[in-house]
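Quick heads-up: it's one chain on its own, the form predicted alone, in structure tokens.
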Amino acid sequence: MLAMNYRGPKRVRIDNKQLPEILHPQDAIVRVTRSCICGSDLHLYNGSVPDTRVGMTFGHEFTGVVEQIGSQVQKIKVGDKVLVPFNIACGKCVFCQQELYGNCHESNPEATAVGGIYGYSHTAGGYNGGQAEYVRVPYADVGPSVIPDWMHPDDAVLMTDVVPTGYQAAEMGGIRKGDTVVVFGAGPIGIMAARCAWLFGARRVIVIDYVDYRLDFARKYAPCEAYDFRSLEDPVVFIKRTTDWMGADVCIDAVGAEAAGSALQTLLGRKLLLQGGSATALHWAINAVKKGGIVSIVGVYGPIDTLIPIGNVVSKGLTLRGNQASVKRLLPRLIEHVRTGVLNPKALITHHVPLEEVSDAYRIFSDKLDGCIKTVLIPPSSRN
């Protein structure tokens, strides 16, 4: 089969790889119909995530058709069109029972924190992902959800990560009616978080980034105020000033390890790889939120230490909340939001690219070319 193949930092290509096989009676094999390149894939692509091994196939956002099932699979059948959450979850452990599917205790033997994730290095279990023609799906009675007949395929693939993560970013912020919410990062997750902030009652939503076309897109899609931090003397001072020197009620870090804006953080976290990423956005969020406020973190950082102002967290009495989105928990309400038109996920997609051109797709997305917001890869069998 054709599959994306990681060859080292900034080096991906399309290759022929062996078809996946049923390895456990709870497995399924899914023929991929759509997969996405995620902003967090760029952390892998740029070499920021430890134990990203040569030969791995990325891709934790995908939909497909069930081609084969293991002997114990009962809830899906061959021929079903499914969306597959990026969380690999057993459904039975103590954390899955709490609907913390991103923290499954059984799906990732490599860590005690995050659960398994498709195509996200061996720190997340070492599973190959969906930027391929076929993928093995463990715990097939838990993760995959049959796509409603009325749902557009582009909406369905964004329900595997972008929509749930953006929604949970707003949910973890504890947003209340009348709140001012600041989102750092105008990638697909940040834009979706800004859009979802209104659903929880926000009075004002501000997005901070530095890419002009992304800021323009956020203003139209969210809708929100959007500012280029390069035009601000200091983003924290700006947010304080525009909130009567109180600070935002909620700040959301939707950037993570690749944040720009601080030479020191860039050097330590992106160039020398001495910490789990450049924590510039998290710095700004902690310092710009009001006393007693909430910082919601969905930006991905590596597992090693990261330099943040923890003293300010304590002194200001802040609450920090972060996690991988529990996609399975959120899907019923989010599917309803799509059905009623409250959310329009597919409008985030700017590029449909043949899977064979995955290398160019990564370069365009990474270098922020051609107005790229969200890229969907289409395998050959889904273009017929």
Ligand SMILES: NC(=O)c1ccc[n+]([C@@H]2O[C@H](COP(=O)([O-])OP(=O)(O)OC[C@H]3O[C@@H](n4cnc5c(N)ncnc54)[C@H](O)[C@@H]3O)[C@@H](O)[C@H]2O)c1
Given for the second form:
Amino acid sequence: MLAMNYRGPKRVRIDNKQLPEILHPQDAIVRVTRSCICGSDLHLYNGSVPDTRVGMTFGHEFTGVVEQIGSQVQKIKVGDKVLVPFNIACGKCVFCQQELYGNCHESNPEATAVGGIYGYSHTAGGYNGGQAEYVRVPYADVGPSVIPDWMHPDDAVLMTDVVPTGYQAAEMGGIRKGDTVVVFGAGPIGIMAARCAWLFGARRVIVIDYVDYRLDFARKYAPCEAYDFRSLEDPVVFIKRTTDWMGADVCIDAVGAEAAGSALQTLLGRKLLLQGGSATALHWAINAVKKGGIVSIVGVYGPIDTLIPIGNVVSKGLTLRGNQASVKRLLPRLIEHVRTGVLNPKALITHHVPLEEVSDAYRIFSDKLDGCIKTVLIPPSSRN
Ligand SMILES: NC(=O)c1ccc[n+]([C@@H]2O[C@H](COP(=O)([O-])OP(=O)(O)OC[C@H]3O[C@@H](n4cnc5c(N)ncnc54)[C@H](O)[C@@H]3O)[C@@H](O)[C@H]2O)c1
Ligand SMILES: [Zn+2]
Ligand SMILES: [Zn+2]
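In place of the form predicted alone, output the structure of the form predicted together with the named molecule.
Now the full complex is given, and it begins with the chain already shown.
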């Protein structure tokens, strides 16, 4: 089958790989119909995630048709059209029981923090992902969800990560009626977080990035105020000034390890890899939130130590909350939001690209070319 193949930092290509097989009675094999490229894939692409092995296929956001099921699978059948949450979860462990599906204790033997994730290095379990024609789906009765007939396929694929992650970013912020919410990052996740902040009662939503076309997109889509941090003398001082020097009620980090804007953080986190990424946006979020406020972190960082102003966290009495989104927990209410038109995820998709052109697709998404917000790869069998 055709599959994306990681060859080392900034090098991915399309290759022929062996078809996946059922390895366990609870597995399914899914023929992929759509798979996205995510900001999380850029951490792998740039070589910042430990134990990302050459030969791995990325892709944790995908939809498909069930092609084959193991002998114990009962809830889905061959021919079902499914969307598959990016978290691989057993459904039974103590964490899954609390609906912490991103922290499953069974699906990732390599770590005690994150659970298994499709196509996300051996630190997330070593599973191959969906940027391919076929993918093996473990615990097939737990993750996959049959796509409602009325749902557009582009909406469906964004339910596997972008919509739940943006929503959970706002939810973890504990936003209350009348709050001012600042979202760092105008990628798909930040834009969706800004959109969802209104659902929790925000009175003012501000997005910070430095890519003009993304700021324009956020302004219209969220809708919100949006600012280029390069045009602000200091983003933290700007946020304080515009909130009567109190600070924002809630700050959301939707940037993560690849953040720009601080030479020191870039050197330590992106060039020398001495910390788990560049924590510039997180730093700004901590310093720009008001005393007693909440910083919600969905931006992904590596597992090693990272410089953040912990003294300010303590002295300001802040709450820091972060996690991988618990996709399965949120799906019922988010499917309803799409059905009723409260959320329109597919508007984020700017590029539909043949799977065979995966290498160009990564370059365009990574370099922020051609107005790219979100890219969907389409395998040959799903093109007409
Ligand atoms: N927790 C989860 O479950 C989860 C799920 C999906 C994605 N993520 C993470 O969310 C983050 C965003 O994902 P995405 O797909 O939107 O990525 P993306 O790369 O498309 O967007 C990130 C944006 O941040 C901007 N940026 C860079 N430095 C900045 C700074 N200092 N301040 C403000 N903006 C800055 C970039 O210009 C870019 O537009 C990534 O770290 C990704 O790994 C987390
Ligand atoms: Zn993703
Ligand atoms: Zn579990």
